[in-house]
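In the form predicted alone, a lone chain appears below as structure tokens.
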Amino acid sequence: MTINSRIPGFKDLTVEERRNKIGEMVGFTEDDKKLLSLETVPRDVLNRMIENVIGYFPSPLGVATNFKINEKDYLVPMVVEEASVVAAASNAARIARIKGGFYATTTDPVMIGQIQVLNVDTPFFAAQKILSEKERLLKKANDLDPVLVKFGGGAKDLEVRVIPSILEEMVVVHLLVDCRDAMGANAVNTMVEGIASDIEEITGGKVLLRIISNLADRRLVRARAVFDKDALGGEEVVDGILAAYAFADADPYRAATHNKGIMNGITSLVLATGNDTRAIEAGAHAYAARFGYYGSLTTYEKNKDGDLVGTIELPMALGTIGGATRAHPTAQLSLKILGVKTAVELAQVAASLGLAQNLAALRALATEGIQKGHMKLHARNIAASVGATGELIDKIAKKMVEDKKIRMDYAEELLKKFTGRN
């Protein structure tokens, strides 16, 4: 099914009109429509997902438009509570479309399983002994998951490190597993646990931890785009974005907020598709510090035409099968809206979304400041929180923005004024 993610006026539609529009484009069934109109996820689904369930915590599910990635259009589902995030991503994607959209690539979906070995008398000698048994260990690991192997995945390589610690020199084995379309935690953890006794026998040491690493630096995704200088606002804006990027790459205090903006987009998609937000966040931030200092996950340059060129690179351990992605019906519906077929494709969308979100934030900072657009939407939340309803929400929000007094007490004052209450 081919879609066009450029939908002018989409934000001006009602919730039901937006739902129907997306449904027409991606082919919602009656069950899909019912699911999106429900106020909760079925209790039995919730109770299977985690323990001690007492209810659910709803968050808005929105759709970012305008995304063209590798010559294909996408509607991007995002679950996020922060105002202006979806709008900002959609606007940045619109600008990227002028020069062809986003282009993204990935490495193979390889995850690292770690085995920690303690009490090894000769750690470097033991490391070489482990490597000499590599083929046998890989075969045993793969025998534990023949289905993954059948689809082209499985344990592909084995590495050994000797690392110092406050206790002793530890031998650490890395099992490299191609997880295909799964995030891979269950498969990887099963494999490293399965070969742990063999590692003990080879080294004479004691295996303690056997677990996946969320620094998935063998499972990278890269995305790039050219942002038209005129659409951004001209040469001065381009130079301002470059200066803002340079600040982030030089200073960890700025980089933390810079990268948080990237994850505003990525985490929203990860959550919408039922993937592990904590794993993705941990891997991204660890990767930002891979050179011994914490810096930017994106880069920006100016090309010969004066346009802004942006790139992003980070680990992206996402799955389209297994876990909450399969268990949660709305996560399945999000994948249907997105139209991705593989975990690799999902990762490419996520990286492009992160780059778009970052560009939007830097552009705002370099021009009007981050608050102007954000506070317009935030004002509506404040108006609603003091009891305004219907058209009164927009009336109070507009007045607060005009007066530059976006505060709860002023919203209450305006509510009394507009309703005639004392």
Second form
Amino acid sequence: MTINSRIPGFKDLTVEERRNKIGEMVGFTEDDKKLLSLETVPRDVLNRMIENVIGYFPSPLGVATNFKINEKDYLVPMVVEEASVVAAASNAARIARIKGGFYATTTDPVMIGQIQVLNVDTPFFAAQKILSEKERLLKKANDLDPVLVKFGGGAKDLEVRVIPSILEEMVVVHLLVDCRDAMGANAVNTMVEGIASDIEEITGGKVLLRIISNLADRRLVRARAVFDKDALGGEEVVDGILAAYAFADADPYRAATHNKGIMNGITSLVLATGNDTRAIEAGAHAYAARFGYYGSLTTYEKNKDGDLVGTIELPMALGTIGGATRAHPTAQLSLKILGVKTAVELAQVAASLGLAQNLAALRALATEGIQKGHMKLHARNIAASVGATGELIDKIAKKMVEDKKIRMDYAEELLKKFTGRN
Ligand code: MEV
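Same protein, different form: I have the form predicted alone, so give me the form predicted in complex with ligand MEV.
Once more the chain from above appears, this time first in line as the rest of the complex follows.
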């Protein structure tokens, strides 16, 4: 099904109208509609997902519009508690569309499983012995997951590192596993646990940890886009964004916030699809420090037309099968809204979303500042938090914005004024 993610006026519709609109576009069933009407996830599903369940914690699920990635339109589901994130992403995607949208690529979905070997007398000698047994070890690992192998994945390679530590020189084996459409933690952890005794036999050492690495630098995604100079607000804005990027590139205090903005988008999509937000965050920030200092996950340049050219590159260990993605019906519905077929395609959407989110933040920061747009949207929260309901929420929010006084005390004052209550 081909969709057009450009939906003018989408933000002005009511919740029901938006739900119906997306439903028409992607074909919601009655059950899909019920799920989104906050009756939400069956109790037994929740109870199986984690321990000691007492309920659930609903967060808003929004849809970012305007995304065109590799010539295909996407509606992007996002679960996030922060106002203005979804609007900002949609806005940046609208600007990117002018020059063709986002283009994204990925490496193979290869994850690393680590095996820590202690008490090895001659680490470099042992490392070579492990490598000479590579084919046998890969076969043993693959025998543990025939289904993954059947789908073209499985253990593909093995590397050995000798790393100094405060205790001793450790031998660390990396098993490289192509996880196809799975996030891969279960497959990888099973494999590294499964070959640990062989590693002990070969090295004469003692294996301790056997676990996936979240620095998934063999499972990278890259996205790029050209942002039209005029749509951004002109040359001065382009130069401002470049200076904001240069700041992040030069200073880890700024880079942390810059990358946080990127993860505002990515994590929201990761959550909406039932994937592991912590794994993605850990991978992103570790990758940002891969050169020995913490830097930006994006880059910006100016092309000869004066347009802004942005890129992003980061690890993206996402699955479209298994785990909470399969168990959680709303995560399934998110995948339906997205219309992605593979984990690789999902990763491409995530990276494009991260780039859009970053561009939007830098543009706001380099021009009017972040608070104006943010507070405008946040004004509704403030109005509701002082007890306003229904149409009064918008009325109070609008007045606070007009008077440039977006504060609790003023919201209370307006509530009293509009309701005549004291
Ligand atoms: C706020 O959630 C995210 C920003 O701070 C990101 C940034 O500073 O680039 C606006």
